[in-house]
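Here we start with a single chain on its own, the form predicted alone, put down as structure tokens.
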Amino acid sequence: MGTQGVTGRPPLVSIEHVSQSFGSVRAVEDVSLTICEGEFFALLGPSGSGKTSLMRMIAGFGEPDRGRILLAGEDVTRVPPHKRPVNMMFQNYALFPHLNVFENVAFGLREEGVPKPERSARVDEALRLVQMQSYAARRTQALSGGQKQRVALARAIVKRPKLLLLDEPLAALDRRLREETQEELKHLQKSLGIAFLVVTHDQDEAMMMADRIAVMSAGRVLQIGTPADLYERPVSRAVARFIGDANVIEPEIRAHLDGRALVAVDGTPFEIATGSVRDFAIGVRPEKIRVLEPYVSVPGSVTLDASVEQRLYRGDVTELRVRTAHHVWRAAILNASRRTGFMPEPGERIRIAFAPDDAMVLPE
């Protein structure tokens, strides 16, 4: 491996074909990937994908049945937790309810012996980066969930570790709560400047955080890229369906050209660029789907008759669950345009329309 990681930025985390059985159970098949330095990662996935196992053994709680673990190029496979420049927040925050939030963040430093007044002033600092400062002496049982989380997160940083593992780390917060603390998250990694690697089965908070992102499955990683690799080119129909929402139609595949196939979806024919897969389905994005008056067609898109089966107002849009000649498609129309735009009622023949380049390709 190079000195440089994929982000252009040196590697922190070398995950090589790492694998973990618990019994007859495989959590985590032959993994590899590479976490950056300042970078922020996410590990994606279902219940049961793998994705805390993974993050366990990176931060020195499990080893693997096969494979290493190399931090900063030191391979910490077989090394105990307490000796790696890794510290991590659990979900649960594990704090100490008989000490207030000073001595909370200050635990971890008391423990390695740094002497009082250094402890003291990189716990105000900590305290100060996560805006908890007039808080230091207040029992940790008097706090919200959210000031809950800061303090883990204090706790968590005051040590200056080379990697921050969150597990979950917004999962006991309300909706809005989370957004804001996601935003505040992502601005606090880029201001320490530590690579921080999340473990979510959120799409949206992975979306919304990180850098990069690892979508896992039945502990395999399916794909690994920024989120809008994932969310424009996913490389599988699960990808294309598990990050964002999906239309995954099976269309007539006519003839392959030279890095090309000429498909049709209901009898209507056009060309999408394939490369060299063969047996596909493809995908498109709600937003990617224009709603038409049934009359209205649209010169170089893939037009189909439709009738509308429903329609659900979700805030900013309305999404229209619509029925072609042989499949069913959900289509999303930004509230915004409501009063401008064509808004059908269920029942109504419309028309739907989308450019054969928003047609994703996904093989099995």
The other form holds:
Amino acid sequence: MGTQGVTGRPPLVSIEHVSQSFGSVRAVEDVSLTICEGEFFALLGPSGSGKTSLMRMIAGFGEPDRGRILLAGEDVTRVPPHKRPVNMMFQNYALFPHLNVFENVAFGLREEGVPKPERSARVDEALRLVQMQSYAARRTQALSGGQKQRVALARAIVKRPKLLLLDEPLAALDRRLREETQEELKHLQKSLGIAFLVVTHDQDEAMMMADRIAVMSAGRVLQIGTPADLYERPVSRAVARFIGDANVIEPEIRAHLDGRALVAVDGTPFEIATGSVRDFAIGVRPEKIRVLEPYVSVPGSVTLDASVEQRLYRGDVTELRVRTAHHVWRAAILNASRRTGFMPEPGERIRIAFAPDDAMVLPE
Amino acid sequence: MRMSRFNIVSLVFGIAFLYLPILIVMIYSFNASKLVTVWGGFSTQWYRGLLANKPLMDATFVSLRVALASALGATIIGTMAALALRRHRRFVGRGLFAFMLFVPLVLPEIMTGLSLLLLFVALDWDRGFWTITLAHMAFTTSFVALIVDARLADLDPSYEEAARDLGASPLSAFMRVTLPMILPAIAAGCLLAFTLSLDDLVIASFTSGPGATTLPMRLYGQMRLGVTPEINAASTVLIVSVTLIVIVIAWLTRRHRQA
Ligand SMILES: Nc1ncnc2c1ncn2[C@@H]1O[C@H](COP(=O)(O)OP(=O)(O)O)[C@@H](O)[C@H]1O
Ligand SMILES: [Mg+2]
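With the form predicted alone already on screen, would you show the form predicted together with the partner chain?
Then the entire complex follows, led off by the chain already shown.
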């Protein structure tokens, strides 16, 4: 699995060791990544992690201090924005207030010198793709947030760029609309065959839409991979915590042998596969932790005595905060199994168990 | 919010102090009596008299031509200065340039007038229409620059970036996006320059010559021979025109809701 659906496609954008500073702020630090043709790629990271700065450099706004940006094999590092075959949808949409919907979408085609009849036909088609064809003559100020977002999208795709850049495209929409729009964007991207680069701080959004995700923090890329890669095989404590929930535990490392390590948590020993990694933490997803009545044990699992500190009802799951000898854990019990399963009260003594295979090795 | 009695009284007195004299001028411009201080019934004879008063009409045309020419010049130069200040955050002498651009806003008019007079004398230029026009441009340019600069300051740069991203060259992005968006501010600056020129007395007095007498200069000259109801009528016309222009300026510079 891994990079399935991406390998084999030619690279479209190559970012090579790019850095950018604003005064003393290092916004982007030595970032390298490749986006392939037709790929849906997401830059995911907390606010201030350098996502927008990196995206703006790809569009041509702000030059890197170091490194190169290649577009379809050509070095565009110093090419001005109006000569790059990429288009960007701005975070605030930046629809021109003095032009109506049609004129906004036609703006780029007029700049290109597309003759009028063809221009008209292409604008109509783009507006139809985003279901805004009946709004062509409207002023943009009168549109709702969702409608503005669609017009901004039409204005960017009408130019048929090789790469479409979208900066937090859904951040201004309310929750219901955001989920609908995620699916539409994904669908649109597949049907147009244009590569999309989306900036987002919302991990669910990135996981749902993207073929591959680059997780950023403090200007650096922590890990690049498919959503499944990042969730199941995070390489660092930070990625494990940022993508989904994880109990990150520093185990006692007792011995290394043939790519495996003998470790102990709260004095309970077990073996895990580590490859060549020698120093690491382990991460266990809350849903991989089984909550058991005291004195029950599961053969082949790591079983620890614990007490319940807190119980939080979250709709689909109930989350337990439990304490073992030296650690605090979060465990999730699926509420669908509630009637048959065990549901302890706060203060109750219990046991928790997880399979050694579910302990993810986090080298960084 | 409730106002205390003290505040209400202050407000009434303040407004009365500002507008009562103007109101009296306007009321007496419709006075049938020739005596300025005695009400003799309603009449519009003084307004008809204005049209027949050749020197006054000539002065009005001089004023309008000076105002038009100086406002156009001030608008072009003031807009370019504001753009240079906003666009190029760093150039040698930027601070000094900004300072020098805005000093005329607070410089006493008599200083501006006197220094320009000395300049024109030194250059040995014949004083008249063009010297007044240049003098008015010199002080109204700052006002245009101030208004356009304020608009540029709250113009989101992403509009122009979006234009660049859609394939527009820097010039094209400016012409098709930035200029239309700041046009109301430029128009407001132009109208302000026009009104400032129209009712300037001090600078015009210093820089005019024979044959180029502006309306305020003519009114002031006539007034020294005694206030007539005709002056009230001319003042009323001037006040009403300026008020209308100021209302248009306020409408043009109302805060734009940005998308
Ligand atoms: N034009 C700028 N001037 C100064 N600092 C900037 C500028 N743009 C971004 N930064 C700084 O660079 C860092 C990264 O910002 P940004 O790329 O916007 O992050 P993100 O999009 O991930 O929130 C932040 O600390 C931000 O304050
Ligand atoms: Mg951002």
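What we label the rigid core is the largest C-alpha set whose atoms superpose within 1.5 Å from one form to the other. Computed from a predicted model, the values in this text were never measured in an experiment. Residue numbers count along the first chain shown, from 1.
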Query - Core-aligned C-alpha movement of Arg138 between the two forms reaching 2 Å - result: yes
Requested in this report: Once the core is aligned, please say if the CA of Leu99 is shifted by at least 2 angstroms between the two forms.
Outcome: yes
